[in-house]
Each structure stands twice: as C-alpha cells, then as structure tokens.
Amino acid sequence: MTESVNFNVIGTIDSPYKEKFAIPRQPGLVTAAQGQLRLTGSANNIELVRGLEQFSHIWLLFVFHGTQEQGWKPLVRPPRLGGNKKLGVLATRSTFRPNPIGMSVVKLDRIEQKDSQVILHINELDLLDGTPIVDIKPYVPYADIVPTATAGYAQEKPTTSMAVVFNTIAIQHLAIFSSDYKDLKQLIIQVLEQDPRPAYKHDKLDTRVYGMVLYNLNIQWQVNEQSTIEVTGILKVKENPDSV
C-alpha cells in the first residue's frame, strides 16, 4: 500500500479574492463572485470538457495553496460555533487537513476556447486567485442531493444579518470603479453581510478599520456602533503589496 499519491495540476482558477480574508467560507453565498478556470498542461484540450456545458454546476477538487504550508492540527474551532468549541479536524470544512484537498461546487457559466486556451466561466465560487485544480466533476442533482442528512452544528445556512452601507467617498470611489468591475457594488455587500471578520470578533465592540482585497481594489470598511458594516473607501491596490 502506498503513503503517497501524487496528482496533476489540471487548472488554475482566476478569481476576484486576492488574499484568503474575506473569501466566503462556503460556495453559493455570494452570488456575484465570478471567475475563470483555466485549464492548464496537457488537460488544456477541448475534448475533456465535451458535454460538460450540459450541466449548470460543476464540483471542483482544489488544492488549498493558500495555507498549506502552514500545516495543520488535529483539532480545530469551526467559526459555525463561534470559534470557541473545537471539534476533530475531519468533522469540519477547515483548511487545515492532514491533506490539504477542498471541494466546491460552482455554478458553470460556459465555455470558452479562446485561441489554444479553454477557459471555463464559473460564478458563485469561494475559491483565492491562483488556486489550483486537480479535478472537475459534473454536479449531479439526484445523486449529490440528499434530502433526508443531516449535518450536525451546520444544517442551516448562516444568517446574514449584517446590513452594509457605503458612506459618501466609498460612493464616489464605486461610481470611478463601477464600470470596470462588474457587480462590484453587490459583490462588496454580499461578501461583508457575511462579516468575515474573525468568530471572536462578532457581538462584540470593534473599532478596528478592516480592509479587504476583491480583484486590485483595498475596500475599506469598519462595523459601526448599530452593528452595521460601512464601507468607507475604495483604492487602487499598488503594484508593490507592501503599499497598499
């Protein structure tokens, strides 16, 4: 029996999250992420996605790159429970695994062959910008739909019950940006009514002005004293990472 299998690359996922804060803990939360798959190497050929355009959704096998050298731990603190009980490692979706392999399924737009490249246009996804696929399974409802499971501390979907509101500069900022990115507005709320601020964080008094990278843009936001996300200002993320 082996200890190790190794696999192939087969794309990589073009994606408006920069950085892992703020990426939606699951997929088909935020509605108005879309992004790109990019098959890669010798999986870069038509014939492997043929019928695949049948099909409205699509799982996705993942590498989870943006932490995996990191490592991992045998428990963690799942944020479904507030990040303070911890549970087996295996009995939640954390990123940190003995082998660091996610899932998601995603909504498939279409597909595109643009010269010598296939480009699969997804949307809904929860995945960071770089990441890299080992494989893609057709989503098949009778089989991937189980009405009768149960899931333990995650049965229902998480409540979004933060309001999110722009203040005056953060909509002049939308209207100079709007027309490059679309949906920006809507992507913005749908990803902060999440509040993806740490688990501890939430209920609780945070002055801390917060920034996240969605495509090249630093939105800039704070949770004020009505428990209400305000977005405060949009800007340009600077070639040089260190300045934004």
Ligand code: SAM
Contents of the next structure:
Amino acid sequence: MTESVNFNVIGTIDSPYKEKFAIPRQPGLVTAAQGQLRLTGSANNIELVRGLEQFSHIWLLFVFHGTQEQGWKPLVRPPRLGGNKKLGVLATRSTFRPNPIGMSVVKLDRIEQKDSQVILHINELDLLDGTPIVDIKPYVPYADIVPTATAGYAQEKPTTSMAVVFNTIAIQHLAIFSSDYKDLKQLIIQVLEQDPRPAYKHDKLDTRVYGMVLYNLNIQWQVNEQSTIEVTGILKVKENPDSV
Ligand code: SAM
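Show the same protein again, this time as the form predicted together with ligand SAM rather than the form predicted alone.
Time for the whole complex; same chain goes first.
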C-alpha cells in the first residue's frame, strides 16, 4: 500500500493577493482579479500546454503553502456558517486539510512564452501570491458541471451586501495608481463587496480601520454604517521598512 506520495511543483502563481486576508473564498467571485501562472523547472516547456488555449477555463491544483505549517484539524468552522458551527474538514473547502491541496477553476486568458518563460495569464483567481501549482487540467463542462448537484450550506454564492465608496483622498490616490494597475478600482470594489472581515464582526459596531494588500498597495478602509465600506486611502507598501 502506498502511504505517501511526492509531487513536484510545476508552476508558481503571481497574484495581486499578497496576504491571506481579503482573498475571496472561491474563484469567480472577484472577476477583476488577474494573475499569472509561471511554469517552473522541467514543466517550463511550451509543449506541456499545447492545445490548452482551446479551453476558456482550467483547473488548478495547488498547495495551501500559506497555512501548510499550521497543520490540519478534523473539525473546522466554515465562515459560511457564521464561524460558530463545526463541520468535518472534508465537508468543507478549508485550507486546514490532512493534505493541504486546493483546487480552483480559473479563466484562461492567454498563454505566452516570454524569452524561455511559459506564462499562463489567468483571471478570477482566489490564490495567494507564490502559491505552488502541482497540476493543471482543462475544465470540461460536460463532465465538470453537474446541473442537479446540491450543496447544502454552500448552495448559493455568498451574498455581497456591502456598498463600497471612495472618499476624496482615496479617489486622488486611485487616479495616481490606476494607470499602473489595470482594473484596480473594480478589484478593490469586488474584494470589499465580499466583506472580508471575520464573520463575528459582521453585525456589530466596528470602528476599526482595516488595511489589505493588493499588488504592492495598502488599501485602507472602514465600515461606515452596517452596510457601507469606505475606502480612505491607497498607499504604496514600503519595500524596506527601515528605509525612509
Ligand atoms: N478554491 C480553493 C478550493 O476550494 O480548494 C480554495 C478555497 S479556500 C476556502 C479559499 C481561501 O484559501 C482564500 O480565501 C485564501 O484565504 C486561502 N488561500 C488561497 N491561496 C492560499 C495559499 N496558497 N495558502 C494558504 N491559503 C490560501
């Protein structure tokens, strides 16, 4: 009986999501999220993806490298259930699994070879920057869509109940950065609409100023009324905190 298997990483993700906080819970929820998958090692060979451009979407199988070291738990609290009900980890899409393997369907925009680097341009991802990829498969609708499928507590897309507004300063900051980051405004809106705060904060008075990192930008925001998030500033993340 095989008790363990060893996989080689075949690619790495470049993502606007530089930290776990505020990454959407599934792909497709934030359509403005654009990233790249760079093939690595012996998999960095254009022949491996010959024909893949015929598919609009692909499956990515990856390692939850950002939480891998924390190990796994038999029971977890899905955010969809408000974070206060425990379910078996295998009944959820939690990152804290016996094998930290994730799977996401993403949109395949185009495939490029730049110098000797093969790059898959992908959209709508839910992956942390630097995520190691262990497999890529074409998404095949006739097999992968099950129209009669039921999904218990996760039957419907999470509702996006938050309105997102930008104050005057944030509008000025957006104007500075929008030319460097395509669809930046849409990305910020779509991420914040999901209300990235922990579930227990949702129905409480919350005066905290939050920060989230997208690309190399620190987006600052707060909850104004129960259902409005106000973006208050967009600052470049300091590359070296010791430099002035
Ligand atoms: N679509 C995948 C799946 O179903 O296997 C991931 C679902 S999981 C609920 C989504 C969360 O995983 C994101 O909100 C983000 O916080 C986290 N995540 C994404 N990439 C990760 C990584 N490389 N390491 C750790 N956590 C990651």
